[in-house]
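Have a look below at one chain only, the form predicted on its own, in structure tokens format.
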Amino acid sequence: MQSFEWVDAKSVAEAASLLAATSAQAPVVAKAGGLDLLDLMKERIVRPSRVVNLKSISSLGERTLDNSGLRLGTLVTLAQIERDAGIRSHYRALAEAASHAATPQVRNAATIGGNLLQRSRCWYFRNEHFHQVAEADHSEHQYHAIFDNSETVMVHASTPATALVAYDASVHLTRSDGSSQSVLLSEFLLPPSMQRDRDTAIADGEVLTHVSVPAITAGTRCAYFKQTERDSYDWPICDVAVVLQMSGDTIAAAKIVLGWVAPTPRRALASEELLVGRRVDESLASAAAAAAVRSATPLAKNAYKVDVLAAVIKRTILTAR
């Protein structure tokens, strides 16, 4: 690991002008938690001149809920989202998104705005020599994309994402002369990629303030389920989050999210027009979970993850009714 600058910012503007001021030979990023980026420091995929720290900032940090929805501070830790009762009741399916990230040390330290920042966990992505070619082969595929997977096999490697993309949050970017955009998570995700420094919509100079979420309205219910080959902590297979809007026994919206098994969280669209206008039971969440996975293009050693989603599709809409 090479020497770098610190520099705590004393606010979101000084931070802003300080990321603006990064180049090529002279590169500068931010730090919240610091988990990914020290990963990524000691793997040598990173290599900055300046580290601003946006922990000094404590704004940062401040978390609201009310009738107009959840706004969470890029610094509010995966553990507070986790352990907030307000957040547990009205969006619940982040709140087990949360809880099931890493192990309870990391959620104690990693930020919101860190988590849907980090990199990709692909081994290939990870190693410093896959690098310093055009494109890696990933051979060793058992836990890579089984959608979308012709341009890059790497998944997102954000669990809160998922759910966070079911109830149509959206981050909000701020620069050095105080404007700031709103951006749908949906659309800020980009498929991981090893010839970007990044793999979000996040410019130099901006600095991610916070993450909204749109309120909950009457009707709504909610899940999340991830998969792991171990009970105990281990990077997902695939995780699903579904949000329903029901009107009496009757489902009036659907929004079904898949992580882990393309390169950014995935709707799957055709299941969500399946469930609308109709009852759930378990003949219809199994069709519903067959719609999701008809599209898959598995490769040639991780075709087991699509059985694997289908069933977690189906317990999820299940769970949600």
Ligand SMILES: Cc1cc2nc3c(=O)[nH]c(=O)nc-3n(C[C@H](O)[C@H](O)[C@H](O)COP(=O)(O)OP(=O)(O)OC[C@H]3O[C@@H](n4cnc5c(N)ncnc54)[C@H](O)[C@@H]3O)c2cc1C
Given for the second form:
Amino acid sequence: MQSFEWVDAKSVAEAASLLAATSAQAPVVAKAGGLDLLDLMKERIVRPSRVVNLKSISSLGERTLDNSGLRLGTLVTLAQIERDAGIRSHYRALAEAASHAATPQVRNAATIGGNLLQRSRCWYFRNEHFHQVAEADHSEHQYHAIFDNSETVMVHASTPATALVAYDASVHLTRSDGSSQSVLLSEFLLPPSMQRDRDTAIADGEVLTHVSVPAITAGTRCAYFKQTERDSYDWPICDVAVVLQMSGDTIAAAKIVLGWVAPTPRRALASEELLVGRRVDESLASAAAAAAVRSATPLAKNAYKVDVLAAVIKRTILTAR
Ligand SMILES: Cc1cc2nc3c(=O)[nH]c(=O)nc-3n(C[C@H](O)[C@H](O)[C@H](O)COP(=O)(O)OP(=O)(O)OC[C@H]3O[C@@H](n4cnc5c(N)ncnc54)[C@H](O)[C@@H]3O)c2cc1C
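Having seen the form predicted on its own, the form predicted together with the named molecule:
All chains and molecules follow, beginning with the one already shown.
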């Protein structure tokens, strides 16, 4: 690993201004929990000359839950989300997603901001010896996309993102001049690319300060399920978040989001339409699952994901009910 300078940022403004000074010759990167960053540095995929530590800015670790919704400072860890009783009772799908990500050790260090900004887990991308392999040559694509896969077959890595997109979450970004913007998470996450140096719409010099989630209304039911190959910690074959707005026994509105099956978390719009105005039972959940996978375009080695996904969608809808 090449040597680099370490700076403990004292404020968001200072961090943003240090990050704005990045260049191809002297890359500057932010560090939150450091889990993904260190992996990328060890594989020589990221070679910073300066690392800006955000953990020295304590205000970025604050979280609030009130009538206006949930606000998670970027440094809130997955373990804190998992254990927060308020989040678990109001945003169960998010608490479940956080608690099924990675291992307890990782969740203690991994921050929600860093989690959303992590790069794809595609093994061609992650290994320095294969890092430059053209996307068309990603022939070992067992875990890759089964939807929207004509441009890239890589999938976005974050699993909490699946739940957060289902809740219409936004991310908030601040620049060194103090200006800031909010972006819907569904628009912030970009299809992973070997050519770009990020899988999100964050720009040089921007600090992700917090994630906000709209308030949950009465009658909301939600569930999250992550399907892995083995029972101990693992990356998903797919994950699914379902948020149902109930009016009595009838579904008034539905959000179904599919993770790890497309380059970014994907709304299952056909299934959502099918659910509205109906009461949930096994046959409706099966029909909604079938509608979701109808447009799948699996690759030679990942057709199995279509059946797994359909089963997980059905299970998650029934659990939400
Ligand atoms: C064994 C294992 C299993 C895992 N399983 C899962 C899983 O199932 N689901 C899942 O989602 N993840 C999983 N992960 C990934 C892990 O959750 C992420 O690596 C972690 O969440 C990244 O967060 P971090 O705080 O360490 O980010 P960092 O590594 O510090 O940062 C990640 C990126 O974001 C940038 N950055 C961080 N914060 C900011 C900010 N506030 N503003 C601007 N830029 C910023 C950094 O420069 C870096 O590029 C797993 C990891 C391991 C090791």
